[in-house]
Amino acid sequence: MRVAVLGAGVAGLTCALELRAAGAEVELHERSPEHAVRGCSWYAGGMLAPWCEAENSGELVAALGQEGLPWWRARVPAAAWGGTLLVAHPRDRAELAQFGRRTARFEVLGAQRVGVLEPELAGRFADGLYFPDEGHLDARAALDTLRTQAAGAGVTLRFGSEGPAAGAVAVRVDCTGFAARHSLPQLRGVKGEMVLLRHPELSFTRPVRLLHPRLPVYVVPRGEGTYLVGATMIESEEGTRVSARSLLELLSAAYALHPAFGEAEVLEAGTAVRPAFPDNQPRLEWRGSTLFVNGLYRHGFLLAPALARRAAQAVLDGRHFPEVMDANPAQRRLA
């Protein structure tokens, strides 16, 4: 079967790889030139944190995310698996306990253990939660890796292309995110902003999340003293600029985690519009001969492998997955 995948973000690349592994002839079409693909995946934190995300995203996202962890271990050897550390100041201790009640697979830490895991935080936080089975990756490096793997597997990569001509392929798999809103009217945009900082004298080894009173923030190490700080969640379809307020909030939250971030070099600030359905859950939806893989919201890297596997089986075997293909939220549970 000839299949065209639209969109070269993490959803499109994982779908292309899964379809190709299952025997399809796959073309991957991306409207941007190869050197200018700057969507949600480009600005992502790259956290593979299903148990942390369960706190406010629900059981389905957590289950799909856990399913995808072995995929990332196999595909991206550079991914790090040192877990996720969540900390809070004493005034936010109740919020930390509430966070723990909504999730699983964590250890409750005191000040000494926080300092052992991340020496930069020694003496700064008396309470924390540690999720040892989680990981993270450099999203941009991971996209490069997946593109190389796709080309090596025989996927035809077409950049600067809106897609194949009508009738040229049997099925289209649309992974274009918010750009598909004209076909998926329930889709809405959630703007996310990030800032990339460099401070060579700071050394964190794993993502650290801070329960900040105004903006819960994460700091993800990217190596060589570089850190991604994110991210805002603003109900907006405008994805071309980072506001001064958001930048101030992100930097203030990073400073609250460690004052040394006040001396960091600002390398980049970026933004993108993340696609979300009203229930914030992912969905696979057929429209004629096009299968839409969408609604990954802020969980693109976490959810992409599990959704790609289902998309490949839906296209090639006619499988139906009620947890992501039924419109009624009450029916959308992982079997």
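Positions refer to the first chain, counted from 1. We call the rigid core whatever largest set of C-alpha positions still superposes within 1.5 Å between the two forms. Fair warning: this is a prediction, and the values are worked out from it, not measured in the lab. First, how it differs from the form predicted together with its partner chain.
Positional change of residue 267 between the two forms stays under 2 Å at the C-alpha, relative to the superposed core. With the core held fixed between the two forms, residue 59 has its Cα displaced by under 2 Å.
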Given for the second form:
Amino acid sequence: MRVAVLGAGVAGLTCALELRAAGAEVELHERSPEHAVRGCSWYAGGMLAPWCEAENSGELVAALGQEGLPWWRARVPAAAWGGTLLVAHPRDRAELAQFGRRTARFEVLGAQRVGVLEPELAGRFADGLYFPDEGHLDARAALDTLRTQAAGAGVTLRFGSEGPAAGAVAVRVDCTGFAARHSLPQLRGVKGEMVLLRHPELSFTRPVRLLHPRLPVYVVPRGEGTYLVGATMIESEEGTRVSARSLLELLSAAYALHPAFGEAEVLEAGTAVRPAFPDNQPRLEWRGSTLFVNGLYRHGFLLAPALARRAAQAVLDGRHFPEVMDANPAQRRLA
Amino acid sequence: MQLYDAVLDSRLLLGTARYPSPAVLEASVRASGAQVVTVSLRRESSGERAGQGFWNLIRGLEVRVLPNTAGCHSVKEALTTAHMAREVFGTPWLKLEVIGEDDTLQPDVFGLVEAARILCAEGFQVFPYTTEDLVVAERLLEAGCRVLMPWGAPIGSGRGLNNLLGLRAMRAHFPGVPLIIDAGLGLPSQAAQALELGFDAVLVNTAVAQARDPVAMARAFAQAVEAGAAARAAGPIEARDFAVPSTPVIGTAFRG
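Switch over from the form predicted on its own to the form predicted together with its partner chain, please.
Following is the full complex, with the preceding chain placed first.
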């Protein structure tokens, strides 16, 4: 069967790979002429953290995310699996306790263990949670890896292409994120902003999340002293400007985590619009011969493998997955 | 309950921030029976197309919107936000917050009175977020406010009614003014207590939005507010220092 996948972000690439692996003839179309597609995936934190995300994203996101971890281990050898560290200042200790009550698979840490896991934080935080089974990857490098694998597996890659019209191929799989809003009226955009910093002397080894009632912030090591600090969540569909206030919030949080971030070089500030449905849960939705894979919201990398696997089986075997396809949201949960 | 020219059945007002998703927000508002929701306006969301999805959802709730100036630290900032809010939401209602202290998010009452005076003169119907201070309350009423929103405890702290003495005095001092407890409630029992003390309504946000099940918590607050208002109307007994038998002693069988 000939399938056209639209969009070369993480959802499109994983869908193309899964469809190809299942025997489809796949062409991947990307509107942007460049390989470096400036969408949500490009600016993503790249955290593979289903237990942390369970705190406010619900059971389905957690379950789909856990399902996807082996896929990332197999596909992206450069991904790191050192877990996630969550810390809070003493005045926000209540937030830490509340976080712990809503998730699982973590250790409660005192000051000493925080310092052992991340020596940079020794003496700085008296309380923390450690999620040992989580990982992270460099989103841009991972997109590169997946694109190379897709080309190697025989997926035809077309950049600068809007793709075929509906009906010109057997099936289209639309992974264009917020750009699909005209076909999916319930889709809304949630703006996210991030900053990339470089400080060669800082040596964090795993993502660290700082809990704060106003803006929970994460700092993800990207290697060679670079750190991604993210991310804001603003109910806005404007995705080109990074505001001074957002920068202030992100940088203050990084500074609160470690004052040395005050000396870091600012490499980049970026923004993108995350696609989300009203319940913030992902969906696979058929419209004629087009299957929309959308609503990945803040969890593109985390959710993509589990959704791609379902998309491939929906396209090739006509399977129905109620947890992401049922018209009634109340039915969309894993059995 | 009458707030400016609106007559409302529900004595629970709900904030719209920090819910897990817009769908949960919508279900919570419905479960709460609230007829007024507060919405904070961020400058970057007010432009063309930006934030469209979220505003559509709020409009779809078919409740009154009380825009607030959350996070404003100066009179000027509050005025700018107020003008934007009137334009975006097309309502003269405004919940006026001028924050004076970042740790307690306590109102800057001097800035509050100043901003209230200007906004009332411009035709806004102002709901000021204030403390239980009687003199400040007096000044706000002079400025043209017809509703006051004293705090229970610092915003988001979930500590309930911190200064019972002050709040009781406020209720007694302004018998005809609608008083809404804004901020600091964590539990439905605290909301019931506010209504039992004679406050007209309560506004909650974090206690519902951050609960494990916000929809169920919204329902619990609605029940508590209803119970508190009913208890107030039913005339509670006075507390006493000693026991009073609920069964009269005279006439009971003589136990030798």
